[in-house]
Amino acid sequence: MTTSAQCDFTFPLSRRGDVLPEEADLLRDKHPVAKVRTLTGDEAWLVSSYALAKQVLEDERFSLKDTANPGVPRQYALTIPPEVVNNMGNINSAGLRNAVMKTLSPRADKELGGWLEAEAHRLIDRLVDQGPPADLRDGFTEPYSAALHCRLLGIPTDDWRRLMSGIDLAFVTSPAVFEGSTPNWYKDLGYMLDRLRADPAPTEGLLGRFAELRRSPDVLEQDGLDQVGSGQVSDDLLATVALSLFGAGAVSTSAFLLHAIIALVQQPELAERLRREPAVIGRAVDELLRYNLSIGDALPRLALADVQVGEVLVRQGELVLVLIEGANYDPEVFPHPEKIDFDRETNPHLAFGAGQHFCPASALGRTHAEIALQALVERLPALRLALPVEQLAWRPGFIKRLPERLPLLW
């Protein structure tokens, strides 16, 4: 039984999002539970095989919210207040949880599909009018993804850019807290508080549902949250959940679209198939989710007890990092994982996580991506990179692997 190991690997891995880091296969095949040193200088266990990744994600003895506790080993310094992680990882109120889950369900908004399609085509119209080359990150993926999340929250779509600029600081991965992180968070939290407390009160989206809960404090009092209507702390909680949902959702959906577009323009036969066989789009999005490398850092969990993971006994209080690109490229589960195969018979990828923290917006994310990618391949059949893929500049020190720009021709 192994209980310790040398820190032989530098983590995080390469920030390039178009090439699988060379260490991923070596880690999974030779060191599926490897000791690494994080940005903060702490030690952690990096788990990279599919079976062990799934074990960690599904075992409730590995906690997400406790990674924000004081004094625990960290993947990187907290650049948002610890209560944010706690709030998002432990929404105990049934009323609050139901409001969030209803907001994230595509079925809750019967007009959402048509609205997303119209928004995608509106943005493509603007790109076409301006002419190629164009940056699809600024001109399509970010405004499209941010607009969706503005609609989900019930805030003006025109405010998307100011909120996305906050994400640029909120999700920086740094070895130490930096000065701008706290004022950045409270600036955007103040925006959400103002929207929540507006007169007249919001009626649409998640903020509309939260406003209704504020008018009926007894609903949340029964769930252990006191004086939602009158207490500053309770308003802060509601605004924190709204802001966190926007940040995590908008950056994840936009980043995935960027990676999917890069894959399709590098293999135009895949885009051509989507044009010929639009019915394959659901399987295509799932396969692109498996293949994409947008999750720039591993998923963190803190061990709440001693747990055997493969040949390693992980001790209580130790940090475990789940390497999604290791799991999603595991040939034991995905034959020829380096190939994008829209016809995989089974595709149990971990792009949305697993266990109690499986992404509640998975159905929404799929709908968002399917509509966007189908519109792009139909409207811009000659879509291609405007520069060699090696010249894309990948953002360093960020929670996602992002190209700073994605200039394309068509």
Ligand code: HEM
The other form holds:
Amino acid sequence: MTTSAQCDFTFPLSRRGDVLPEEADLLRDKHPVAKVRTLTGDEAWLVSSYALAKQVLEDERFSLKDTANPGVPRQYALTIPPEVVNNMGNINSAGLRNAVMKTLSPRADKELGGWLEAEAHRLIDRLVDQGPPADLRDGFTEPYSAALHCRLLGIPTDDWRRLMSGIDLAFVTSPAVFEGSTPNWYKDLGYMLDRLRADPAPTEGLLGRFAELRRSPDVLEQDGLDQVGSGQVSDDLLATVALSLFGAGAVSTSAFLLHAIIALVQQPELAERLRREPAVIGRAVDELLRYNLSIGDALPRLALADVQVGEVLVRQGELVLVLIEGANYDPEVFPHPEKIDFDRETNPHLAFGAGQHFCPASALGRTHAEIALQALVERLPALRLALPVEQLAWRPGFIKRLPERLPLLW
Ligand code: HEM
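So the form predicted alone is up there; where is the form predicted together with this ligand?
Whole complex next, starting from this chain.
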């Protein structure tokens, strides 16, 4: 048992999203719970095997909410208001869970599949009109993901660019708080407040539900929600929920789609299989989720008690970082993890996390990617990188590994 291993690694690992950082395998094999130094200079335990990652994520003595406390060790500076870290906790305690979960459920919106398909084809039509090469991030993944989130919230699609540029700043990972972070957040929060209070009031999406709630707080009860927050939910909280869902969702879906496209265009036989056997798309997306390296940092948790994790006794108050790529490439669970295999018998990957904070929109994230990827492989069968993969420019200092541009030919 040890509590004082040397800080041998600095974290985060490489920003490149096309190759597994070499430290990931080394850490998992030799030091599955390793002491690392983070961007802020704090110490943390980096957990990189599947079994231990799952243990930490499923044990509520490892808290996400408490990572926002003042004075605790950090992965990077907190550049969003601390209460936003406990997003789902706030949603639950305000009695808004059902309204939010309904918004995030692809099954609750019968027209969603057809709408996503039309949106994907509209964007591909535009790419085809303009001709190759084209940047699929600007021309496809971002507008497609953002449009979905505008629909979910019930805000005009034309506003997507201003919201996406707010995210670019909100999710910067920095050793220290920077000047633009607070005004950036409050500018976008102001936008959501204006939409919520608009006259006429919004009628669509989550903001439509929230507008109804503002008019008659007892809709919480009609929705079958608990009554904890009935009549007491502030506009600020409603706008914060809307903004943080846009942020969490648009950046995650767009980033994953970029990674999935990069993987498919490098292995055309996989895209060919999807054209021949469209029924494989569900399993294919799950495997691409396992394989993708979009989570650029690690999932942070603060230990609320002394807890044994593998060979290390993690002490109360210490920061634990769960390395998702470590878990998802663990050969104990995923034989030949470096291979994209649509036929894996089981695929219990952790791309959506695990435990209490498991992504509440995993079904939506899957549907979004399945429709986009199927449309791309069918419409653009010769899709390929316009430059060597090593030339992709990966964004530094951001919560996701993102290529700044994804220039493709077809
Ligand atoms: C492919 C797409 C997506 C991926 C890979 C993804 C991944 C994740 C992961 C790994 C977590 C766990 C974070 C943690 O444990 O610390 C998470 C949580 C979360 N995700 Fe997603 N996500 C996706 C799509 C979305 C979408 C579309 C939304 C909303 C519109 C969303 C909203 C959230 C929220 C609110 C949480 C916090 C849950 C909590 O704290 O209990 N995600 N997501």
